[in-house]
Amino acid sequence: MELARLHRACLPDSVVGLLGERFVRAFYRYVDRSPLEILAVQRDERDRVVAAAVVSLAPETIYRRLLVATPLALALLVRPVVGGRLAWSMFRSAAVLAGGAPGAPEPGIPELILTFVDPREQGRGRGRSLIREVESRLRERGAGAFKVRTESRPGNAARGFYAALGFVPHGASVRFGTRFDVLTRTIDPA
């Protein structure tokens, strides 16, 4: 699957990507079929996937749903160490919590959980276009805002990108041993 290959090329250290090509393909099959997720994909003039974004309308339950609907449990058994960390411990707390994902600022706010652009396409407005598409699709579903998490580290260009698009700080969280800034954006009703 072209989307899975691009994901692994653009986000090799993402939790999804570290679990291997097979899980990445299963992840995107799930997201594409899920009524609780939005998958936005952009293609170039030759119909190649060059950018994508995934939004969860129920981010507080996505890990639990992935455990049930994908080979996540198998991937965790096959690859018990991911990025130098014990893979199961990365998912355990999020998957078993009934009340919400760790660090979720507010239940019910959709979350942009992944966004990436082929490096050859960066700087061409693809990221902005993805965010506009996501916002439009969220507006159609009646959402008034959405959030994104980005790593709290010096030099993280994503923080500037999101700030330029009108995202505002809404706290911080720690997930899988990494500190994240949580940013939100209000969706204009028009």
Ligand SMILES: CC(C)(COP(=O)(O)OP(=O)(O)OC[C@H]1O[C@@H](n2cnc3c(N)ncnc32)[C@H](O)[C@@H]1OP(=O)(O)O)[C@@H](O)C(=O)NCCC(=O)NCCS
Given for the second form:
Amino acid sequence: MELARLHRACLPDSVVGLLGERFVRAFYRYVDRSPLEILAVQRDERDRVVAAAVVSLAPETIYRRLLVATPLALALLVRPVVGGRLAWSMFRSAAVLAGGAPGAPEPGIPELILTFVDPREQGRGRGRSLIREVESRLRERGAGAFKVRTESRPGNAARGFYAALGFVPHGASVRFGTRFDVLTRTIDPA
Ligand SMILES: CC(C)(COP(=O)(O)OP(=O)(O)OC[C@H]1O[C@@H](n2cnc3c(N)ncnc32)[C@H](O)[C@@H]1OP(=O)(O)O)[C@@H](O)C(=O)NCCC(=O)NCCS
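Moving from the form predicted on its own to the form predicted in complex with this ligand:
The complete assembly is shown below, putting the previous chain first.
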């Protein structure tokens, strides 16, 4: 699947990408059909996939849902290191839903969980247009804002991208042993 290949090329270190080709394909089949996720895909004039984004309307439960609906459990078993990090994240999410885990970002607001543009197409406004599509689809669902996590490390180029698009800082979180800035963006109702 073209989308899965581009994902692994653009985001080789993402948790989804680390779980292997078979899981990445199952992940995209799942989010495409899921009523709780939005999959936005942009194509070029030759109909090739050049950019994609995934938003979850229920980010706190997505990994548990994937566990039931995809070969996630198998992918985790053969990759115990990634599996351990993911299990910890699911535990944290469960604690947030139960009202625990002080300092964790609040549930209830949609989350942009993946954004990527083909490296050959970066810097041409594809990312901005992708976020516009995401916003328009979230607006249709009645959402007033959404959030994104991006790595806090100074060399992370995505931080400049989100700043240019008007995302504002909304705290930080630690996930999979990495520190992330949490950013939010209000969706204009017009
Ligand atoms: C981050 C990413 C999605 C940006 O997509 P893009 O198509 O290159 O971005 P655009 O061309 O639409 O740029 C939109 C704005 O962001 C700014 N921007 C983009 N990359 C930037 C950077 N590295 N530093 C500062 N600003 C940046 C652009 O200048 C532009 O602002 P302007 O319209 O005011 O000039 C893309 O670089 C990417 O896929 N990176 C690898 C995957 C990744 O890091 N995903 C995010 C994980 S949280």
